[in-house]
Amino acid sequence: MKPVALVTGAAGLIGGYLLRSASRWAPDWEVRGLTRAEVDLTDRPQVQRVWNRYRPDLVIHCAALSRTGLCEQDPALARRINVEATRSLADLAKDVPFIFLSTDQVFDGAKGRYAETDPVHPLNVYGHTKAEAEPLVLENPTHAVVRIALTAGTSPTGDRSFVEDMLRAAAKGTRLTLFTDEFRCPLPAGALVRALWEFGLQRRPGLYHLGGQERLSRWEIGELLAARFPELRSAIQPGSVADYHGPPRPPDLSMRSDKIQALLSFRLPGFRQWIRSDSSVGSDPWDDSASGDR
């Protein structure tokens, strides 16, 4: 019998890609996905029953309340999902490898180019809940935390990625202001999940960063996307985070991914390099998992 890998958040962006790519990157594993419709991860008895059914040999925990606005509106719910559910799963997985997906938003963005050794200082509720969950996972010396960067992809529900958000807004005629002084290290979903599978099957514990090789502003990201999606061209305009009024926005969440890169068989792509070199046309332009070889 094949060992079982359990992927939570299977209806989300990263979880969906993990399931779709499993036959390619984890062919010797039986991969089971869990969605919110199938199990409420905040309900410990439900989770225990699912655990008893599958008895997984590896857990990749993608499920989260990740919309920053929703987390600000309901911090208690964000904490139940992002902290308490993670604690319960990590406890159940005490004897097997467990990978918790965290976020670059555990940082305040004051410095940029963050390494795993830099102290966390989140500015929003989402970042706070992820920062609180990380040490709970790492209490187990066999478990891992992977902080992921901004990810480009298409989700099963069509509403989980920043690319989908931008395209929907453009279709409604909404004008999008993209900051020239807010930075991330975006990564296409195909490359990200290939890295997660390679990393996960090596059973490497500890804390890791996983993002693209390039530090790009939101405006630069928008310009690159407009080259692929012409409908965005008339919808985007440059702006400055200094003029933004709302919840705190970390200005520079760029991360260094050297530590995880050393474990991978391919080079993590930069977003500019990837999007300009990929000329494939299909239903999902982000599902080119081999793009990191270019």
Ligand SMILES: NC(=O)c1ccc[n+]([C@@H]2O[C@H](COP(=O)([O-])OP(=O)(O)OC[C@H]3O[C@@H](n4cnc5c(N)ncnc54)[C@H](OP(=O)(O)O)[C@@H]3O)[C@@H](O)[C@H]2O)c1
The other form holds:
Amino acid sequence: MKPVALVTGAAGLIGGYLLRSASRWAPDWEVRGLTRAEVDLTDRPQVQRVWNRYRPDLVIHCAALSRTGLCEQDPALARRINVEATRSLADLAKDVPFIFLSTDQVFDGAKGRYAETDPVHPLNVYGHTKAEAEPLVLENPTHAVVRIALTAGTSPTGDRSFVEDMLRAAAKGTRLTLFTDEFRCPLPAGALVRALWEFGLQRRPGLYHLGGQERLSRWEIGELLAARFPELRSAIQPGSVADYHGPPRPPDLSMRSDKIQALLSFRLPGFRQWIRSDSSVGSDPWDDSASGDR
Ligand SMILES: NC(=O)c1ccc[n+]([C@@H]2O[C@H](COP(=O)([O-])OP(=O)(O)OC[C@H]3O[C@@H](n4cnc5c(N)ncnc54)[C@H](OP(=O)(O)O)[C@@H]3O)[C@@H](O)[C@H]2O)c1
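How about the form predicted in complex with this ligand, since we already have the form predicted alone?
Below is the whole assembly, all chains and molecules, this chain first.
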């Protein structure tokens, strides 16, 4: 019998890619995806029943209230899912490796090029809930937290990745102002899940950053995307955070991923490199497994 890996949030962006790529990157595992339709992770008795059914040997916890706007609208709900449900699941998984997906948004973006040793200081509710959940997970010395960066991909619901958001806005005729002074290390979902599988199967505990090799401004990301999706060309315009008036935005959430990189058999790609490579040619430009050098 194969060991069982349980992936929560299986109908979401990253959970979906983990499931689709499992036969390639985790062929010796039986991978089970949990969707909200099967279990509401905030309902402890339901979660216990599902746990008893699968008795997993590894958990990759992707389920979350991941949209920052929804977290601002309902902080209590965000906390129930991102903190409480994570704590319950980590408790159930006390004897097996557990990987919690966190975010670069635990930082305030004042410094940039963040390492795992840098202190957290979130600016929004989403970042606060993730920052609260991280130490709860890490209380167990066999568990891991992986802070991931902005992820490009195609989600089952069509409304989860930033690329989908931009394409939808452009289709509606909305002008998108992309800041030249706000930075991220985006990663295509195909490369992200390959790294997550490789990392997960090594059963390494602790805190890790997982992002693309290149630090790019929102405007640079937009220009790269417009080369691939011409419909974006007339929709995007450059701007500066200095002219933005709204809730605080972390200016530089670039992360250093050297710690996880040292454990991987391939080089994490930069976003520019990915878009220009053969990897990005296909029906889903984010879903090729030949990411980076072997
Ligand atoms: N995508 C990114 O760029 C990015 C960047 C940094 C960190 N992350 C983190 O990575 C993880 C995966 O992100 P993602 O982009 O795949 O998110 P996603 O597309 O929003 O998927 C999250 C999934 O969790 C499910 N879920 C939410 N509440 C639930 C509940 N109470 N019970 C059961 N399922 C529930 C959602 O179901 P519904 O659709 O029904 O709500 C959704 O299918 C998250 O922890 C996110 O915070 C993502």
